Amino acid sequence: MSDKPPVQDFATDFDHTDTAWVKDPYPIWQDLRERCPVAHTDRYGGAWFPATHAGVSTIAKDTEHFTSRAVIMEVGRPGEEALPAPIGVAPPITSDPPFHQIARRLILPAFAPGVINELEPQIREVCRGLLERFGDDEEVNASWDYARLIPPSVIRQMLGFPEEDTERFIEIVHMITESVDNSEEQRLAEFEPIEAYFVQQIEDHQANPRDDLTTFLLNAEIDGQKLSLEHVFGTIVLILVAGIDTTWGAIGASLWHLAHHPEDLARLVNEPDLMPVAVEEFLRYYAPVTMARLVKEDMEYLGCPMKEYDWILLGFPAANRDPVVFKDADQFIIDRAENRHVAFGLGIHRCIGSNLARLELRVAIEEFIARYPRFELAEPSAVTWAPGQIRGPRQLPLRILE
């Protein structure tokens, strides 16, 4: 958190880090929805937040009007040089049109259902191993030593890295997606170690090929070339940081849920074939991921005088809570039975990843629950919330209960 002084009015002054924003951003999103659809901030140099579903929705799919070309919004504005169109530095997230297509269509089959599915074992053999460290403990921090080391451990795997790099993996998400405050030239001297590591990774791979996700990469050809060593790079940071903070983020918030919702954690024990649908609102409800977008040029939208590079927060879970779309959508509803969420966005940037946090997500309040069926906050006040774009509890102290 930085020394920024406190927004007074989130309608012309909102910040994703502010106090009251981590803390508890949803009445925010709501007053906002009622009086100002559209808020606006100088601070990041210049910034728009719509939050509504319509508005949200109408700038995920406009690709005329707004580039990917920076999807974190931070102090600085990194040059044409920095963020070449349209591949970007982390293909296909930071891609535009028409090479967002062949990116994104490449890394597809990795992602598809058959071969996510066959990661089930292996996620639940991390999440048991996990809760046998807590032994017979009455105290647990169901976030920070359970939610936190899943999906690194599952992505670590899958980009053939390092055992023994998973606190790594996790400082690099904090760089990336937390430190939105420094200046650019902070953030770039940040990322020199992290780029050198990847770079080691890429070179290892290189002399040792083997059956996992980077030598794909290095493999992969497009019009019969191989991927740049830059694309490789950037799509393996993107896996990383989108694979990590995202699904630690929806598996703490659920668990967070259930810890002072016994009916809900009832529901899931006593009815085992409710957790599929019980996941979606979860990922309605608790969505993690806010995604930014910048201006291409000056004008006028959604009534809005837009200047070029301005950032455009898209609130993926505030159009969730819109009761425009959604019946009752401010109330969790464990068995609601159509549930169309964006929680993993919309458009061509949709999240290629959405089964796998689905499976991760699925499978760890599984095995929570089998192993603790009944659990309640145990110090409200020690829940801690992770600021930027990616929400989610990063301490959760629970109480085992018998």
The other form holds:
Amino acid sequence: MSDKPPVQDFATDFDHTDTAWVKDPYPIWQDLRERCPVAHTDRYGGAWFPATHAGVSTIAKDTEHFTSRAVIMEVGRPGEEALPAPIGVAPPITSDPPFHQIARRLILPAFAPGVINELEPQIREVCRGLLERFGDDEEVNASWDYARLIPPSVIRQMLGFPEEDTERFIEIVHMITESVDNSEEQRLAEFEPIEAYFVQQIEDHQANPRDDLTTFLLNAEIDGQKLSLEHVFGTIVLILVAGIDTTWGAIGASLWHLAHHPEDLARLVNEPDLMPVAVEEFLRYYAPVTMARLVKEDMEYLGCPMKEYDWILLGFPAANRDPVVFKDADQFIIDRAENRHVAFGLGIHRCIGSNLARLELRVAIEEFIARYPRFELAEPSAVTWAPGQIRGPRQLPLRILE
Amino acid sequence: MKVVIDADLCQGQGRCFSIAPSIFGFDDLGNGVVLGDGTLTEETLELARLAQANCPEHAIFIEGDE
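Form predicted in complex with its partner chain, following the form predicted alone:
Now the complete complex, all chains and molecules, led by this one.
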């Protein structure tokens, strides 16, 4: 990543792994909204970035001109044989209509609010257990040692995978989301041991079925036919990748905010009923997830000469800061009543885990501030941000007050 | 006045039934549904408008509202 030339002009040469973008992308996006509003780059083999809510929304809902066959922007392009359309490698996120709806309906009930709400005590227990480990420490790393470890514990239990593999999941996620500068061959080679691990887990579930999501997928049927193992495998990878760094980023960014906005922290501590509204503002303001699409064919679109296989970097976090849609878009308003944020995407690919993510975010903040009603950044310059399409603090040393 | 959800537009973002659980519920897939026939009273109209203003998919309509 470091050997790439720094970006001079984000309008014509943007790179979402550039240091400036990783550190603070919001002024860049505002500048692009005023100047372009669709940025272009020759990097990654050609890509476009709509910086407005309107641009993001239009493309997110247009499955005729854009495919979801690949959703992580990288230097290479997925081969047809590796990703048979319309299923894709990780259904349903990599699926296009009409197959998309079939694959999505299959797993939607497992993530519906009634099912997910049942997990609240279990998530609370995970959070409390992690906080216990801090003991009497006066300084804690709220990202690395807290936010980072909550989502994998929850997802691991849902899938029915061994507890000791939690760290391994995190490594897998990073390999998939952060090796975007590697060639397709390198990525496939790196993926081999991961594939072997999942195959082993799937075989274990085939031999010993139990009440979890992996067994559910193995028993699921489409038109009276069991899912192919590739489909089961792909969906498990999706749940793991989409369910871990994303929520980690949201929890971490929210705690980062509270650490340097004592007035918001005090309000949440004193007005716990504010939490559901505050969670939506955290999601708007610090939306962690940017998606990608591929252009299906050469065309003029939003005034841009798009080419087949160009990437679209679909910046939901940028859409959430568009002043055309959000009043005082660059202000964090903890009790913002009207908040049509798009942190979970728009259209048919709306994040399937949104109910789970919200629940984890709310419980993680509730438990943290219940134990630590006052805290601040121990060293602001020590905070580091994840590069790539999933944004959030990686290191977040906090000083516990009183 | 009556509130309706356009099922073709709803993607299960989950905002309506969180904000106004007295007016909206959800189905097995997690998509929003209007509870009962959707008739709004003076008290529930404001809440329905708030849910409408928070729906990212613009899937909520209040018939007869300006």
